[in-house]
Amino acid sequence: MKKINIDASLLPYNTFGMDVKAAVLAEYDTVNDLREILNDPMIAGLMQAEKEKGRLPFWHIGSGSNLLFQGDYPGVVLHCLAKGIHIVQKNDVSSAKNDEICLLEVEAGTLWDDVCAYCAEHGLYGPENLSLIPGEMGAAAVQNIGAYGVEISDLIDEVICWDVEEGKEHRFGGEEMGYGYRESRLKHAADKARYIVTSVVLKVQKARKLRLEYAGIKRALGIENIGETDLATSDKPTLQEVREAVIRIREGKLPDPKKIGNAGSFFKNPVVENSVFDALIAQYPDMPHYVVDQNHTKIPAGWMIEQCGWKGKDLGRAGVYEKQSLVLVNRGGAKPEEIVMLCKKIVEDVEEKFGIHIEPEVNMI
């Protein structure tokens, strides 16, 4: 099934809550569906006009969770409407790895948590820290979404992809897929372009496996004096219980979209040399931090717009979230250009305050 509408409104597409339009919404179930939509002389004629002005042909969202559309989109947006979860086997992978693993394959369009609660209801463990992260299975994948020491680029096995150009299939193995820290090779603009997820292969553990050295979740789970020896050989905190935890702490930081407009955390956390992060250390002893590697350290971005006392303050109708200095909200009614000049706001402090130059997360569209 597929569906096309013109001049389509786009406020149930995006959690912020932007009451904009796009020129075109396309959404398909399958990918015979998605063939004939980029083939359809009208929107195939818009692509080319998006194309020749130095834009993308087209913009493919998920829930619209990690997006702010600055306008009406001028152009075609697609969205995908296939959901599932279906257990693969690998001609190449041994069966003694067949043991320890199991391969899912995810429809592009499953909400990410419906693939978390999938797992942990089956004993299947890697996914749990990731709870609640709102959004799609392609979008998930391709902006590498991460928390409590987890990144989905830690279990993706293949990126499965149409290939506007060729016409056909084209699968990416994980090491293919250029993961950084909330980066992919699909989110810069050729292969943004030209390839869209269709379905996503997760390697999941079958044996218990468990992050648990960020701190918050031993608190909520009531572990902190566990040591992590009698952790490792204990069947106590179970899976469900840690996909709970997580639950738990994520909604008591973090807004419903439902309830009040927002895009999740709306900046990365920057990672800085040693050379800059000790000399602000100096300064700042309080100053929360995590250790990247030998040469490079995170800070999190959400503490330094705190120190720039804007958390839970106001700009016209948009603002910074009262429990969580990252979430930019949408107060009721707020057009994009008061959400855009909040965060060039926010950026020019924290970079006035503490010479960091912080960046959005969020896709600004």
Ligand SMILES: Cc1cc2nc3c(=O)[nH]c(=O)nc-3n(C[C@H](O)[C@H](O)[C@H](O)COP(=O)(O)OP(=O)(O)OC[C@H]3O[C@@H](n4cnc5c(N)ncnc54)[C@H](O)[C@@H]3O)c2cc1C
Second form
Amino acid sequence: MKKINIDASLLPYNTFGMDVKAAVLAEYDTVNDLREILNDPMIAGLMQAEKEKGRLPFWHIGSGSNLLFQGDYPGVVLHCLAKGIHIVQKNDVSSAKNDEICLLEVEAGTLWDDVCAYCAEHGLYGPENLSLIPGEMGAAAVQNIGAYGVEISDLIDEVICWDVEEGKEHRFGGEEMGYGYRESRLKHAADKARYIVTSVVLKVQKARKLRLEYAGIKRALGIENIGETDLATSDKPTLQEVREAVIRIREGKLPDPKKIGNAGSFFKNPVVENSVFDALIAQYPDMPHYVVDQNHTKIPAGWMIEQCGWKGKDLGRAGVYEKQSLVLVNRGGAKPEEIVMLCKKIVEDVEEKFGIHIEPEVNMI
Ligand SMILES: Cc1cc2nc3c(=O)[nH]c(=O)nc-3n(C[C@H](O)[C@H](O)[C@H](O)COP(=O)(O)OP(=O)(O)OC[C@H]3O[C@@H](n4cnc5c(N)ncnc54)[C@H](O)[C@@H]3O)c2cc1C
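Having displayed the form predicted on its own, please output the structure of the form predicted together with the ligand.
Every component of the complex follows; first up is the chain already shown.
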């Protein structure tokens, strides 16, 4: 099945609530439908025209929860409608390993939280800390989504793509994906113009293996005072309880895009050289921070934004969420340029106060 819409509204396709249009919005179910769309003369022509202007030939979206369309999009927007979770077997995985892990092939259009719910129901460990992160499977593998000490790259066996240039399937092993903090090779122009994720093979654990280091999760489960050894030998908390705790924490501190337009964390947390960190901590002894490695420290961008006085403040119809300064929100009817202006002001203020340049995590299109 494929649906091609000309001059299509993208309002239902972005969680920021931007009322913008795409010249073409093409949605597809199977790889065959995708191929037909890419070979359609009108679509191929638009893609070529965009390329000649030095832009990406198309933009593939998921559920639009990490995007900011800065205006009407003059080219082709693609979206995958295929949903499904399938258990797969691989001959090259030893039978000993087969007892410990389960491989799941998830189609790109499947909602990520549906994968988390499926795994929690079937006793499969790994995705539970990433529960309730909005968006689809394809995007999750591109973005390397992360929360509460887990990144999806920890769970990825293979990312299966359609190679637009070669007109055939291409499989990237997890280690070939160039994963880092909210980073992968598919975020960069050369690969973004070439590969479309059609499904992802996840490796999840059959044996009980929870990641409970994050203090907030322990607190939500009421197990702050239970030692690691006791937790390792106990059958509590259950997988479902961890998933529910993560959902409770997230619902308490992040705005629901169905009620307030937003795209989650607008900025990445900057990772700085320790020399920069040492100078800052001397000036701001209460500054929260996380050691990344011997030479680098991560500083929460939300804390810096708050120190600049932006928490809960508005600029026009764009605002900074009152419970989490990393999140920019649409107070109602905001235009893309209002969000962009707020972003610019915040970046300038953080740079002036802390000498650190923060960068958007959100894809600015
Ligand atoms: C309230 C809220 C909370 C959030 N919390 C978190 C969080 O805790 N952790 C976190 O990491 N993120 C978080 N996010 C951000 C967002 O949920 C993730 O980035 C998510 O992966 C985006 O999924 P999406 O389907 O909406 O993708 P989109 O926003 O539509 O697209 C994201 C990127 O993926 C690309 N893409 C999408 N589908 C494909 C495909 N099939 N093939 C190739 N490229 C594709 C797009 O081109 C784009 O570059 C949050 C967002 C919101 C609104």
